[in-house]
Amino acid sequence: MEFAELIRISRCDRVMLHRPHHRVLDGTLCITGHHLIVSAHGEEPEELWLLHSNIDAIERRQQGMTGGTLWLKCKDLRILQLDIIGADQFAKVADTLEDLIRVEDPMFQYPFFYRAMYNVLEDGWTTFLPESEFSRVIQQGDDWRISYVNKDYKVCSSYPAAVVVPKNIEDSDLVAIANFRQGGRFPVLAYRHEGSAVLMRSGQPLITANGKRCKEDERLLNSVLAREKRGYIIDTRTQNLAQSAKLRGGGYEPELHYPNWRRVHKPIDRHHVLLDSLTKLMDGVNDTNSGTDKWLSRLESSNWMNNIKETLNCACLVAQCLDQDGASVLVHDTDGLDSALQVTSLAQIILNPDCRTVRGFEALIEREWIQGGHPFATRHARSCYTPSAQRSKINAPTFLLFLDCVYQIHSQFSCSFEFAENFLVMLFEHSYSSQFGTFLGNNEGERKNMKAPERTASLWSYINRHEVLPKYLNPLYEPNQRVIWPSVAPMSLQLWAGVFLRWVVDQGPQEAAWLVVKELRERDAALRSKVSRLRRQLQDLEREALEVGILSPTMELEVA
């Protein structure tokens, strides 16, 4: 396929553009393989570069002969209006647009043709390498060790090559349990807490009506523990669900055969239940014709809020388990890849301060997600703005809700994170719609084989730039080392407006706070340095004194 194969128009004069908090824009259309261009005609230069992938829906309003309206909706949840002038200039921008949005093969993605125009000082794709991220766990005389049995991808198609597992257990256990876990997904080291506790992650065990069982699983499970200890699984499913899988295949870990481990059903809403939800919010924040009590009832019936709050207590019930317990968790739902990780994340940011600041929080994004098998391909393919009948019941927004659930938490303990709350409103923008290729397929074993390492730039690479990374860092950071335990209260959570509000109220006034705030801090922080200069200074100046007599001992007293 060529892209010249898709696009019937390439160039289109006098297109109106109308877009949130901007004037709007007289100009001239063009079209790329990857973008969508608006320049505006007139001394002033100003333009819209607008990736097609970021593209969810398009809706046509065509007016006759005269031509009509293009409504763009975006997957960073904007509205774009573009008026075309003529009916055959309008047909041709819109069968151009609606099949470069669907283009689906990798291949042709925007990130293997960015170069970028910087010099890449530390390579993004190199920098959370399993090896390094784990090397404090992994000691001489530990009981953990970093297996690569899954090192072609064949064991679980979604873990990395390398992942850390039991001392005890042999890769061909592994191999067994594999064959026993959904997906292969057999339990994996997330997190180490103080002490012996460990977060594990993995999918269902594929126990079966026939209550199949796996001698090596259960062997893996229980040389975790302490001794007299006993360990917690945390099903993110509720035991209805969790016992009917079994018809399917699935199932749940029975305790006859895991006596050392209580099991506890959290359920969390996952896949199509949550893009569902999504939708009915941005429904109701578009709606801005509804009054406050019809607005406040359109966000509870979208059940967002209330999906927060589950995931957080999940989170904290982890937190709580491995802190306050001492006891090791294994967390999973059905195939491990959406809520699964959203609990073992927020748990670490929640426990381990440096998860909280920005390469801390960067490698746990890497380890958790995108090394973690996360599918952002196929989950951010379509979103809230795509209609129903078009959407796959696999297509959901899991690492929005956790980017939400993060900024819950972020604001409940301002200073306790290095990063601010536009960082993780542009991870969200990236792993969406991006040029580098950090998000990109499904998994670890997809990306090398599409050569990403090679042929993207990784957006951390980018991010860590000394000229980059300022903006995106909290101005009211003061390290936090203490464990944080967020409210989960209906009125201590609040609609995230950086995100779900930005297009619809303009967020300049706060973003002209905060960086009042910056500049405060910066003035602090160098009127403090400039104190400790001159007091040294003046420690200089009377040891200088003393020396040749010019002030005595007695005096130095007086003077401090």
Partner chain sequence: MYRRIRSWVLDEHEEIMFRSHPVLKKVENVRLLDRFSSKRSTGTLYLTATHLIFVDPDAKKETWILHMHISSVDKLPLSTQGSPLQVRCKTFLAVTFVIPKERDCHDIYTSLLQLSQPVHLEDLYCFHYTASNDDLDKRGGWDLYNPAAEYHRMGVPCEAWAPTTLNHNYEICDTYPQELYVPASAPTKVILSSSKFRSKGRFPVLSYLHKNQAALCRSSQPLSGFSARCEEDEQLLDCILRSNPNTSHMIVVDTRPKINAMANRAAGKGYENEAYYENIKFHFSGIENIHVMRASLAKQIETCQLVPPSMNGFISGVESSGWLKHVRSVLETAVFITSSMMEGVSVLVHCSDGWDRTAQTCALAQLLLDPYYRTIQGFQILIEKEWLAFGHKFTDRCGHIQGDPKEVSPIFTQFIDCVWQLQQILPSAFEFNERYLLVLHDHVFSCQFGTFIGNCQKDRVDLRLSERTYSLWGFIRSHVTEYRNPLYRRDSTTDVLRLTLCPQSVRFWRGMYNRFENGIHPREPLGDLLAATTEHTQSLTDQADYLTKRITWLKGELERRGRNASRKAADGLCDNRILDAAQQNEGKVESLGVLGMQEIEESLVSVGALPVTHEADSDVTSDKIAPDTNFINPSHLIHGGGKKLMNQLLSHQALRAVSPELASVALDWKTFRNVKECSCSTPFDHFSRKHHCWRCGEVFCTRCIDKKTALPGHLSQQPVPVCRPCYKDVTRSVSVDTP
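I would like to compare: after the form predicted alone, may I see the structure of the form predicted in complex with its partner chain?
For this one, just the chain is written down, with no partner chains and no other molecules.
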């Protein structure tokens, strides 16, 4: 395939672009293999660059022979309107765009064509290797080791090549356990809390209706428990769903065979239910003319806020088990690819101060989501504007929900995070559409296959440069070594305006206020160093003055 085959028209004059919070732009439209570009005719060089991969859905309305209007609904939740003159041009533009956003071959994606125009000091592809990330766990004590049993991605296609497992479990055992767990996702270490309590995640056990069991699996789980300690299995499905999963070859750990583990069901919505929730939310958000009642009832029926509450709630429970009971926890749902990752990563943010730094948060996302095998390509292939008939059941804004939960904690502990809110927004945008290869593919195996590490630039390499990073830093940051318990009361959670409302309610005043905050903090810090410098200078001078006898030790100075 060549892009040239798809691009029926590459240039179109006299288009009108309507976009949120901007004047109407009268200009020329250009379509390239990866971008839609509208540039103004006027004297001011105004331009819009939009990645095709950012477009979720296109709505077209032709007006006879005069032309028509295209609504480009983006995955960053923005809606753009393009008025195009001439029926022929209109049809060509619309068809071209529709084809381009449906290009499925990952090798044609923009990251493979994008060339970074800066020096990469530290390659993001190798910054967060499991060997270094888990070095402390591995080096301390003899409980855990890195296993390369999955180095060819054959034991578990969604796991990375290196995983951390209990030391006394052989690779051959892991293969057996992989056969007993959904998608081959045998229990692996996600995080070790102070002390010995650990957080693990996996896929559901394949108990089936026959009540199959796997001795190796039982041994693995028992081996992580300290003597006389009980652990918790958090199943993020309802009891009923877990029960009925048995009929489909899945199931949950029966108490009989896992006597030291207490199972708790904490249902969290996922997959298409979650995407429907987002769709309803955005339907409400984009309707700015309706009444307050209607907006609130849509907000409620979307269930999005409730999803946040339930997810945070579950994460708090996990954190509580680890921190307050000192008990180990295993989290799984069906596949262990969605809600399990939300819960394990949020629990770490609550518990582990490192995860609240820029680097630590990047590492968390790398460990739990990217290497952890969250299928970004599938989940983010379509978003909430795609008509439901064209969606698949496995498109879902799981990662967005996770980021929203982080935002909620962030807004309650605004000084405990090194990064600012816009860092989360940036991650949301890149996870859906990006020039970087970080969120490509569904798992490490796929990325290796397409040679993403060699052929694409990493988002982390870009972000961590000192030209870029400062704009994502939180001016209020004061490292907080404690566990931070967020409130999940309904009035404590708020709709994330920076993501969901930004295209309908101008966030300009909020951004301006944020700059004031930054300025206040910077001025204070600068003054502090100025004062301590002056103090030292004065003391030096005074010492000198003492030596030469201008001052005497007891004399009080009068300021001239």
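Positions refer to the first chain, counted from 1. The model shown is predicted, which means the values in this text are computed figures rather than measured ones. Heads up, when I say rigid core I mean the largest set of C-alphas that superpose within 1.5 Å between the two forms.
Novice: Superposing on the rigid core, does the Cα of D13 end up 2 Å or more away between the two forms?
Specialist: No.
Novice: Has the Cα of R543 moved 2 Å or more between the two forms, judged after a core fit?
Specialist: The answer is yes; the displacement is at least 2 Å.
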